[in-house]
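As structure tokens, one chain now follows by itself in the form predicted on its own.
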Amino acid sequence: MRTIMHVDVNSAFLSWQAVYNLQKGDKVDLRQIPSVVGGSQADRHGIVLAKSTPAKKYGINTGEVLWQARQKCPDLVVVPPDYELYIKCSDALAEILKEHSPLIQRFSIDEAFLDYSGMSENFGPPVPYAYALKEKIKKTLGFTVNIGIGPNKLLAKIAGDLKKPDMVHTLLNQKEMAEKMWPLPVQDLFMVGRASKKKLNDIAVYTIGDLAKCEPEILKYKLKSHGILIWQYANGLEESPVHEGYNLIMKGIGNSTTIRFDVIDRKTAYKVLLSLTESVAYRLRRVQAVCGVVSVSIRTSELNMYSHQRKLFNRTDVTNEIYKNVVELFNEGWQGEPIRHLGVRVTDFSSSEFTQFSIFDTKDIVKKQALDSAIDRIRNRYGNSIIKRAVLADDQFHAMTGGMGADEYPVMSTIL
């Protein structure tokens, strides 16, 4: 039987920011006061990205706008996000995990799976081992994690989410599932969203246990194949392997930004889209994938939103190739309204190890890949701001965008 651990950083962005600020000499720990990581309201990036435990007591939620959060807590401390810092913290966590298992899968920037199968004979039972690992992370890196333990990735992840922060939980057998998992609301189950919840409630399925005991044929009639999938999950049935590295565990990678001032010309829009594309392409290469679909989203000053996407003839991870399609999609989709928000997203992944090129562009693609690789190495070593495209370096662009990235979310995994 497999033994899988799910390691999840508690309030990751805020914890990492708190530890960094303390190392710089700050006297107040952000984790001990009502505080959030969030964008600037003046820059129109005003949402809560992460919150402290004291902030939760005021009813502050991730994703809500800052002015609402401040209404709930007038003394709320708001700090801006620092994504380069968060990536470094994520990498530091991964290095410690690699010391404890030969097989680690980074599920997102603040989550990872560790395969402990067959290791008990040499390193002891999994629960004491998890506590020791949790304490080592806290002592070495300064932040806390939750660790869930189960016979597969699904149950390990659900176990880790049972109660936070700084805890170890198990879902190792049917008895523990019945006691700890089945009483939870059905929407707490992985892959059960708002639409699925409504359909399940319509047939008197309110808890994960109700779903587990439901007739599969009824679920298939009501939710088609998705009904069978979530029935399997409710019964703890999931066999996906722990992949080394990130692998291809996400459905898509995207980056978007809300711009300080309405964009009314193509030249400025192109600069914003280029900056977004650079971030997306970099993260695509980081997970060793190539994309087959590129999409662009536009939100107008009137808050109307629409998007446009394209299936690529050849999959790619090259920044300039993705950007070429981004510009064409923007030109096809934009109707001339003032633009408040732009986004770039890539989907339909396969491994970059087996990329197939057209016989007409192999030479240019190889040169572009070499250029991207060189830029990636420089940024990995010295930081993202050390090297920039000249077109993105002018003061006017930075005044308009605030340097970009205030709405950027690092790699987010959406499937097991």
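Numbering follows the first chain given and starts at 1. In this text, the rigid core denotes the largest set of C-alpha atoms whose superposition between the two forms falls within 1.5 Å. All values derive from a computational prediction rather than experimental measurement. First, how it differs from the form predicted together with the partner chain.
- A displacement of less than 2 angstroms separates the C-alpha positions of residue 102 between these two forms, with the rigid core held in common.
- With a cut-off of 2 Å and the rigid core superposed, residue 84 has a Cα displacement that falls short of the cut-off between these two forms.
- The rigid-core alignment places the CA of residue 72 less than 2 Å apart between these two forms.
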Contents of the next structure:
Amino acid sequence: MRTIMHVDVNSAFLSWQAVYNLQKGDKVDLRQIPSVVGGSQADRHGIVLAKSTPAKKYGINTGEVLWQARQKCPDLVVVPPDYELYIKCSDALAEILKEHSPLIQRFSIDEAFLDYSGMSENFGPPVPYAYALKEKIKKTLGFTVNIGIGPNKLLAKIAGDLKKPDMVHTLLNQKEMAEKMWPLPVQDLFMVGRASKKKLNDIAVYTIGDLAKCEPEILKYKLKSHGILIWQYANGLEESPVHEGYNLIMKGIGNSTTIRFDVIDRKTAYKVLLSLTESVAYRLRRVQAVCGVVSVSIRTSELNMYSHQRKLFNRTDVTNEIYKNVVELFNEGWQGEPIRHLGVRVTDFSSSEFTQFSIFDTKDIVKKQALDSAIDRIRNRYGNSIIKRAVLADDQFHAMTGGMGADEYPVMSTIL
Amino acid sequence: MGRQIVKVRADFDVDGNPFPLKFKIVTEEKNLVTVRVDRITKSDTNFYAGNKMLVYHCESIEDGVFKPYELRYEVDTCKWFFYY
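Cool, the form predicted on its own is there; where's the form predicted together with the partner chain?
Zooming out: every chain and molecule, the one shown earlier first.
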């Protein structure tokens, strides 16, 4: 039988920031006071990304709007996010885990799986080992983690989520599963979201135990193949290996942004779209891919969201080509309402090593590619805003909008 | 505890470990004062939040008395911090 450990940082973004601040000489530990990591409210990026345990006691939830959180707790301390720091912390954690097992999988920015199978003979039983590992992380890196131990990745993950912070839990056999996992509400199960929860509640399935004892045929009728999957999960059946590295095949690249004000005219929207396209195309070229599908998403000031996409006649990685399609898609899709949020996404990749030219290609495609690669090199060397489009020179928007590869380590992942 | 980024003169040993010799601080009266590190009582490395920091517990003689303080070297940025 395998032994898998799941290491999960407790309120990751917040505790990383807290430890960093303490190291810099701050006296206040953000983890001990009601505090949240959140975007700036003035720029309307104001949602709670992570919260401290005292903030949780006020009923503040992740994903909540900042002003709502402030209403619940007027003394709330809000710190801005710092993705560079998070990646540094995540790398440091992975570095420590690598000293402990030859096989680790970084599941998301703050979670990792560690394969302990066959190691008990040399390193002792898994539980004391997990405690030692947890203490080592706390001592070296200054933040606390939860470790869950199970016979597969799924049970290890559920065990790790049982009670926080700074704990080790096990879910090793049927008996433990019945005691610890089955009484939990069904939405605590991996892959059971809001939609599935509603469907399950309709057939009187409220806990994971109910789900485990359910007839798989009924679930299949109600939820299709997903029903079988979550039934297996509820019974602790999951066999995926701990795969090393982070080589999930990238399926798409996208950037989106919430704009400081509602956009009501095309000209401003084009500027935002261009700025987003600049980052998307840059990242596309960085992974040496060309895209076959471009899509644009629009969220209106009433928070309705819709998107529009198109398959390209010929795959491309040229900023101008992608932008041309983005603008056309936007013109076709936009219904004239005030825009709060815009996104550009490219999918359907193939390698950019060899591409097929077409007789219908825009003129000078080679010249445009050379121009893009020159701009990329300048930006790599001197920073993203050193060279920008004239239309963005008024500094209303950045030369490139959106995160740069923070999603290479996603905050959430759904594939075990 | 106060903190200041300071200009430091340091020795590096053959293993690449720096040891501060003297540094310049700005006093409350905005004067630039050079302080000589008379004694390093303890040095260690911390790796909190994945940020490598060399910490030196130092003492300097002021009016005939050893005054303790800390100097920290942030490896990623090559900056020295003075904590008092």
